[in-house]
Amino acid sequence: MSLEFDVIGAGIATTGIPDWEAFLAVLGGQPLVEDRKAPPSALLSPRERRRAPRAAKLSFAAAEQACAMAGLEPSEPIAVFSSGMGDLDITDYMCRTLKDAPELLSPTRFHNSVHNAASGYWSIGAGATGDVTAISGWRDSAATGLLEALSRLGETEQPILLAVYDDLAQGPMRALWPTEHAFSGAIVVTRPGSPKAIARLSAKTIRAREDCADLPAVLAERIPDNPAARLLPLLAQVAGHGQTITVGAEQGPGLQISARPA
């Protein structure tokens, strides 16, 4: 059984691919500029960017630019952040902190050490009343984050807004979690028939471990190196990139998505 869908936004951010146009640009063969980073977030004020931490950054960079393509205010779409890691900086002081001077752990820093920070700073920055999930799926977070997105289609005629992201980590985590580079993917999605429609897919539950899409080398390696990346080829797709592609999962179920006829 497939389920049909529309992506009517999508945005991307990660170590020299700070947004979309970036990414248009690595897919069409151009060299990846590594040093470009993505602008600070619309939606939070000053004050707030300088108490939210590196995660809630990293997956507002990507969620922003697919709200913006898809032509809706941040508050509107339902939104679903997927994460296998959560904030590794966070997590890195938090171990630290413990084990040297617990009497100095900061109190704003205890506060973002939950998983659903990032949602929660959305639901504040965008000023979102609706629902905003935070869930996590260790390395399939990008399967399971677009398995949760999609099925809330059944469920409601709203957009629906998927941030994939995972950080670097930081000290000893490294040896958990060996990133070299943090990624950020977002993408909106509705019904199918949409006139907003970039892309018209059409996806099924498949055992699948590996990801399969035709990715220019430089961005085929960024996949192994972050369990969010695996989110590329869908990515890719929506850019008009390959008629079926795989979103792998190690542990559960996979997704292969097609292409529809617009």
The other form holds:
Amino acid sequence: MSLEFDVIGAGIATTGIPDWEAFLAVLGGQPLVEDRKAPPSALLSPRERRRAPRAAKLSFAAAEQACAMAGLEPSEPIAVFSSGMGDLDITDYMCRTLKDAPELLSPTRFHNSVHNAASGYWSIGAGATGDVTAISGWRDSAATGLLEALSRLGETEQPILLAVYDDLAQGPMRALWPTEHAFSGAIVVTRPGSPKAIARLSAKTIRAREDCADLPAVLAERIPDNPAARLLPLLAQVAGHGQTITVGAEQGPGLQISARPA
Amino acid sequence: MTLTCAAGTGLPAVRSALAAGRSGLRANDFPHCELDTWIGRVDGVEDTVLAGDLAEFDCRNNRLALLGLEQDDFIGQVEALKSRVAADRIACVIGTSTAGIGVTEAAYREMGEDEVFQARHRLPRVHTPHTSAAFTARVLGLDGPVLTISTACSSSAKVFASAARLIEAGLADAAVVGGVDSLCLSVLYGFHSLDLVSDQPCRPFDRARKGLSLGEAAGFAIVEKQGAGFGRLLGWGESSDAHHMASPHPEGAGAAAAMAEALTRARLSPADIGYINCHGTATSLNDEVEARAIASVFERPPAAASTKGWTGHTLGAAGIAESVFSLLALDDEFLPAGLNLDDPESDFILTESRHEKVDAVLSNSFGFGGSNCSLIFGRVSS
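What would the structure be for the form predicted together with the partner chain, given that what you showed me was the form predicted on its own?
Once more the chain from above appears, this time first in line as the rest of the complex follows.
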């Protein structure tokens, strides 16, 4: 069986690709752009920006683009935040402090250490009172995020925001999570038939470990670098590159996603 | 279904502790932790061995998961399920907050000046929030969608909603859901830093409560569209406070919205609910706000209690632990009152356990980030 859905917004933020416009240029064969500082999140007040963990800033960078493209306030969609490792910066802080001086653990850093810190800050910043959830699939977090997001289309007519992100590891964890480029990608999906659709797609589960898309080399090499970048084939498809792509999974099903005939 | 927590390893032990009012809390004896508090520590976790190809998952969370899976013939029940439903159509949805962080803590503690983890800690499948979902699917031989929900203390309540959606969407035909959270320094010192940990056994909904007792648990259940089980999942509600990372909305607006959505989805009125298993952490703020939220949804609230006096607050496993308690309440026709309760916060808080047949039970789970989930379980019609 297949699940039909429309994509009404998308966003991306990673080294050399700060936004959707830069992504389109790279897809079109242009080189990566020099890193320019991403604009500060519109969702977080200056005070919240100081408190917000890296995972929030990373994921918001793509999620805010996707909502803007969809013409939605960030409070409107149901939101699914998917990340394999969560906030590795705070993991490093927590473990060092627990080793050296556990009584000095920062309460703010502790409550920011939960895997749903990014989604929590999103809900607070956006004023989103609907469901905002946080999931993980380790290296399969793009596929599991898609499964969770698409499974919601039967339950609600609201749009669903999916943000997939993973950061670099700090300190000794780099040996176990050797990612060099942080990555954050987001899409907003709805039931089929949206007047705002930028892509009309159909997904079915497939047993595929490997991802499949025809991407320029500078994009393709991000996928083995950072598992969150396994969302790239779908983002490229939303941008009009590829009739059928695969978001693979190492454990459980991946998804084969095709453009629906007009 | 099955549950392993401080109150007991497996359902017969848990039932016996519930009936006897016997708490599983003990004075803190967790290694490397000097805090003066009480904990719901599960016996036998250290002696559980992850052998063969499971060794790459070795951490306290997954030892506790395996100990839990081995109770109540749960593995046999999953084998029976696999004889009816293909393994690639069975999802595995597990909630956790701590996951394998205990090993990450140990790896930092025991690494040398070179800042390289000792070989026994170089376990990529452990240092991720996803470790226990991946482990559970591996142990049970499940090959459908494998998903971790990690929304702090609502995590393993939300697994029921996710599993139901995966099945409704045709992405699976059945699911194993569960939650696993284990004691670790991050949560012991973390909740201590927020001044939320009591130096006594926790006293949910008592006006003299002084904070929570931390605990650990592993629980699992099978979700199928049709089945003759302990109960039926009638409804769920999921909401966000949009207020603060670590404090509930002062009026309990998000909690009330989750309960109301669960009632709507279940097509039930408040009067249909016979018992509420509260989140009831025994922090000053949670219990006050939760009681207010219940009173705002239920004109005449049913008997309500928190079972955390038996288990401690098991965080990412609280949702599944309390779902199991809710299903036992339906099945055993026994509504447990809270422990250590002398002066209840509200008049609907149950002070004496009672034998009563009820048709529907609501279970609340609320977490950091303002993540709320309410579940309604109903009696299987006989």
